[in-house]
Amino acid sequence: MADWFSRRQFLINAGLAGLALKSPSLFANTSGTPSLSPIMRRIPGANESIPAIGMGTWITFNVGGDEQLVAQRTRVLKTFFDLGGTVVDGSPMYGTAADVIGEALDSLDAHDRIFAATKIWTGDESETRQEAARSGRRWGLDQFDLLQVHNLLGWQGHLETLKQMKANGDVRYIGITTSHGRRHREFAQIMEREPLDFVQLTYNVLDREVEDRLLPLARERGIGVIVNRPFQGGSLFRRFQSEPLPGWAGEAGVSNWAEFFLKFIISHPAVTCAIPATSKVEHMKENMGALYGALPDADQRQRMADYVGSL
């Protein structure tokens, strides 16, 4: 595992160094000093860290076989890798997204640069291994870093198999997911009794229910947290992008709304990684800007929430 991780980190550092020469402002902290240090989060219970900003693929990578769109999404993925990203999240539910990821990884020769996370999404609890194998073929990977039970569908049977797969070395980490604020009570019960490495849940500056129970429970149990829907499916931009950032935004390490939304999330001490999705290179650059510079402290996080609530 050490060689695998060292090669991945070498490729990331090489890409960051090249981009810093071309665009030093992208890597500047709030004092204007260039910084090549991405914000990393340690996976609880593991001797491994991942970047705090990852990439989701729901809707954005579901572009069928359109060659132009596949090429464009490949540029989005290249930008993500070049700016220090590794965690890419998918699901068999996402249409052709897995095939597009596979084509992009092949084009970029980037199989060593990805922390690959996908989901088991079938009501047949005996199909766990087969579902993972199908996804692996679509992504062009022999093994996933993380397999998650999607929205708790058939979670009892799938999780038992995933635990066996992890013990056998067929997957590195396992977890469960929920979205849109659904089934939090059952989710907490599973977190309390199952040996999970990760949970994935919805959290953003407006959807904050998980602060009450699920995020504290993740810290208590030593479970990594991946955050989906950090932009509420884009609705946060539609609602707030025409509004000015607060005058104190720079003090919190924020220079645009994407950084505002993402840094609010990843500054929570229980959060390991947020996975915004985008289909545009320029938006990817904005998202990845949240991986660098200062993070808001607890007081600044409250000011961020209060400011958005006042608009």
The other form holds:
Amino acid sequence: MADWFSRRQFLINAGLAGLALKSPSLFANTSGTPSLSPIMRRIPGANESIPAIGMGTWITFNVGGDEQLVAQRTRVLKTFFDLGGTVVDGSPMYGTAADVIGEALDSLDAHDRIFAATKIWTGDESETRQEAARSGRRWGLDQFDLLQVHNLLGWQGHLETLKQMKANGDVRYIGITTSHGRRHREFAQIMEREPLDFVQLTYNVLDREVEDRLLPLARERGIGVIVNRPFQGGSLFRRFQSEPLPGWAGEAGVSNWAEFFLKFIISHPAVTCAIPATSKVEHMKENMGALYGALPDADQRQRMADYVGSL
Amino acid sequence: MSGADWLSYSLQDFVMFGPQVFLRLFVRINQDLWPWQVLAVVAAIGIPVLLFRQKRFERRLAVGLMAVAWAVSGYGFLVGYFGPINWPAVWFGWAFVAQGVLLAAAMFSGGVREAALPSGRFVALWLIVVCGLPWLAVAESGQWQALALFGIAPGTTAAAGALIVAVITGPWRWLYLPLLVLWSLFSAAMFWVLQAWWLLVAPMATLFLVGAGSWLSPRTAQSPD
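Let's compare: the form predicted on its own is above, so bring in the form predicted in complex with its partner chain.
Then the entire complex follows, led off by the chain already shown.
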């Protein structure tokens, strides 16, 4: 695993170095801090770090057999990898997204550049291994880095099997997911008693309920946190993009709204990674901008929330 | 999942694709089918012409063409193109095929009106549907290749199919109606979530035409026979 990780890091750094030469403005140091290194987060309890910005695939990668759009999404994924991303999250629930990821990984020959995360999404609790295997075939992977029980569907049976799979080395990390603030009480109970590596939940500058219980609990229990819906399904842009960034945004390492929303999230000490989804290369570049530069401190995070609340 | 869990989902959670991907379906099927669209256009024009001929065979042929249009748009567009990105579309696709079979069965079982209808209002509405509705996808996408033709695109086919209510009689009509209503509600909800406002016209037109078809049917229309 150490060799594998070194190779991944080498590829990331080589890609970044090449991109920096081609796109100096992306890495312009506007915050007074060194910026060429991506913001990495250690996975609690593991000797491994992952980039703090990943990629979700909900809606955006479900393009069916449309070769034109598959090629376009492949460019999005290439941009993600080129800018230092590794964590890609999917689910069997997302239609053809898994097939499109697999096709894109084949095109980019990038199977060893990805931290692959998917979900188990079936009410049949005896189907865990079969569903993981099916997803693996669609992604073109022998095994996933992370398998999560999707929205707690059949979680008891799936989690037991996932624990066995982890013990057998069939998967490296296991977890559970929720979104839209669903079933947080039950989610917390599972976090309290199960040996989870990751939880995935919804958190953004407007949806902050998880700050009260789930995020502190994740820190206390040493569980990594992956954040979905960082842009609230795009509605944050629709609501705020026409508004100016606050004058002090640069001090918080923020130069556009995507960075504003994402840096607010990944600057929370419990958060390991945020997984914004996009279908556009330009938006991917903006998202990945949040992987570099300074992060807001606690005071600045409060000002960010206050500012958005005032608009 | 419990009932409470399902209630926590919004309509948006069930639409797993973006408007661009959906509108590209029309472009792709038109590219893949070319030049067979000509047959669809001929059928769209031929159905009202045949429906008002005096010979029973010709009227049956019109209904048969409508049955084929249901089946082709269901299996071709919904199962073949839309299904991979939206699993409920597969169910609707097979329901469209079943609707075609139902219409064919009605045709051979005395469920289709034998006498000709007064043609003017029917033809006017039919032409508005088959000539006008295909352009909604063009207006929404900005691409003329997205033309949603009768017999290929389910929305236009369903709207035209709603008018056929006028020639179906007895219990066959009641069997024919549910899909029209369900498809209209499903597609309207989907277009609402996608914010594809132009496309919303098609399901609304379909529901209106179910009423219009009933109004033009033998019980209310004056028969020339």
